[in-house]
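We begin with a single chain expressed as structure tokens, specifically the form predicted on its own.
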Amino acid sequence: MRTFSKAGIAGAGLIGGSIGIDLKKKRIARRVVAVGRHKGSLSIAKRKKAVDEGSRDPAVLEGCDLVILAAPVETIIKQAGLLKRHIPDDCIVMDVASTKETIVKKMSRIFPRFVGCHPLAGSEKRGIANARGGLFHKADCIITPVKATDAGALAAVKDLWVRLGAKPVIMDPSRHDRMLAYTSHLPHVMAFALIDALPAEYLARSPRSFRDMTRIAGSSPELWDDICMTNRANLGRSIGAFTGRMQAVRAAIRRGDKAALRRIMKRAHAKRSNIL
């Protein structure tokens, strides 16, 4: 098991901060630093013992042997050139973004030891204030290597996620994006659209089922518009598939066709029962 001498986090929010807490608590890294835009967030990260030092200057990443890119995809892409100046070529660099194809392609060209990752953990709450140790316990973490991925870096990243409590799953970046378009990105878009469609006067009397279904609409719009735009082709297809099913439901209800409606519901019920 490798112990990193200095780990850096670019974007110490919910995911980055939670990684930092466990890197320190489990002694996976001797020192943890973070670079971010806001002094307040960096101060909270230090108070929560997610980092030893936080700075708005990317020079804080100099000498790191592990760097976690924990900002939204478009932010990572914009900042990569600047960060590259301070990150050694032999440093292992990984990201934790929710879409993979674009970022893996671009970051693999910039960082020689880059490994794409997406831990399937977190919540609709965002920011370092919500970071906590143990966030990744028993969660799947999808790792998306490509031909250019350094074998040693890949092995180290797989071991790192195991030590963080996650279960590594190897997957092609494009397959990851197709799958997540249905299992994560579509549900979030649906939740935003559903609560947007609700007449405001009904909010106060909405039942628990509505609150449960729209919980993820409490997620950050700034994060989710980034995810939608960086996976828009796959998301467009998943929205199309869902719209087709909704049209079938609507048609059955309009016709008063209870048998057709029940067939749709029974098929969905059986499929839902297969979720582990």
Second form
There are 2 protein chains.
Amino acid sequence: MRTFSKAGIAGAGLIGGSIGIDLKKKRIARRVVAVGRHKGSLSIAKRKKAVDEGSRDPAVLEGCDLVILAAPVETIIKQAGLLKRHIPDDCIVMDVASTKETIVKKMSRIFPRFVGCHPLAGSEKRGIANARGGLFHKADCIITPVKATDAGALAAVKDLWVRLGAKPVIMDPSRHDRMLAYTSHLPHVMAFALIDALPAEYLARSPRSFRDMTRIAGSSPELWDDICMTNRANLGRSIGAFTGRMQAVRAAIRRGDKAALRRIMKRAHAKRSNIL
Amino acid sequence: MRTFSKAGIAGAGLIGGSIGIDLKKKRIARRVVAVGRHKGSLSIAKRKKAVDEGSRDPAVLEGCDLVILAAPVETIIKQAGLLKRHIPDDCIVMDVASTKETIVKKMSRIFPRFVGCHPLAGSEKRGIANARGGLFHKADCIITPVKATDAGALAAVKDLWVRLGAKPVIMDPSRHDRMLAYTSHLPHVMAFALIDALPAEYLARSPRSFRDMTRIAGSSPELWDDICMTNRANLGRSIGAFTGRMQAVRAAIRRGDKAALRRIMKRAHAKRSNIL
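Next block, the form predicted in complex with a further copy of the same chain, ref. the form predicted on its own:
Full complex below, order starting with the chain above.
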């Protein structure tokens, strides 16, 4: 069990802030700093004891032996070069973004000890205000090493997630992106599209099924267009597979083919109850 | 406040059973009986104090002054003629089915004092085993009178739902079916189609967003093909509107048009947060 002397968080939002709270509370790092764009968020982070110090100046990361990149994917990609100047080469750097292939490729070139991560513990309620200790308790955390990944850094990151309460799952970045295109990105797109398709007059009296189906449309558009755009090919395919099934259902309904409709529903019903 | 001398429930499942429990507990009916197909369900209903007597013989409904039709839509339609022989003409008859236009038209011809109802309090967990008192507490109950509806029966049914804790909402049957095609039937079809489209290997590690989006695929296929088939035209239109939005999202993703994608997501995000 390694104790880090100084951990840095780039982007103190829901995920970054929640990691900070646990790093301090569980004494995994002696000191925790954050770099962010918004002074307000940084001072909330300090008040919530997610960090000891917050700054808009990336120089705050000087001397870190652990850095967590916790901004949206494209922000990370844009800012990595700037951050790099303040991060020593032997520092372990990890991210927590929702897509992995692009970011792992790019960050591995920039940071010698980079490890890609994706804790499955997000929420439509983002921001430091919603950060809390224990967010990762019992959550899967997908870790996506590649050939170039430093073995020591990988072991330390795996150990770190275990101490944060998560269950590490090792997976290839491309498999991660194909899987999440179905299990996360497609459902989000569906939620946005469902709300968008609904005649406004019907919103007032929506049953629980509708509210559940659209909860994640409360997610941040700024975060999600990023996620979609960094997983375009996979997401296109999952949307295609899904709309294909919708068309099959629609065709069965149109021709009044109750047997065909029931077959689809029974298959889905059994699949869900068997495996989840 | 009227007390019924004998209330009869045709189909003692989640909804019928929950009504029975409250009718007895709140002393809205002096005696509650049920007619059903399954001996097992009827004896559970008796054990749960949802009914005083259960029988597979519809003659058990003789002498009722209130009858609740609580079977799936097409079962109700098939059995109404048979039940009619045992139900006096002055008996108030209501249903609780999820589509209203067809059933209101047919039942109004058979039962002089019929009132169509749809309490928005269902669950993917059906059956008498899940019935409970207070199920309708604070739930909207849509009541769908037509020109032919008996005014006294309508007033009594409205009062009954208030005593069951629900908020009665008066609505035209065709408006009900158009609305529910979007807010309930479409989401259910989406949930079934999403599970059906998912490569099975990905089911084991689904995040909460996915589990929420597919919870209602745990609903009964036998109930839902019925619902879909009795609301074909409206459901076809809502599926069409939704898949149209999905195609728009897919097109934006395919051409890498982040601005267009964000526009759709922002519009949906604002719509949900403003109105729900």
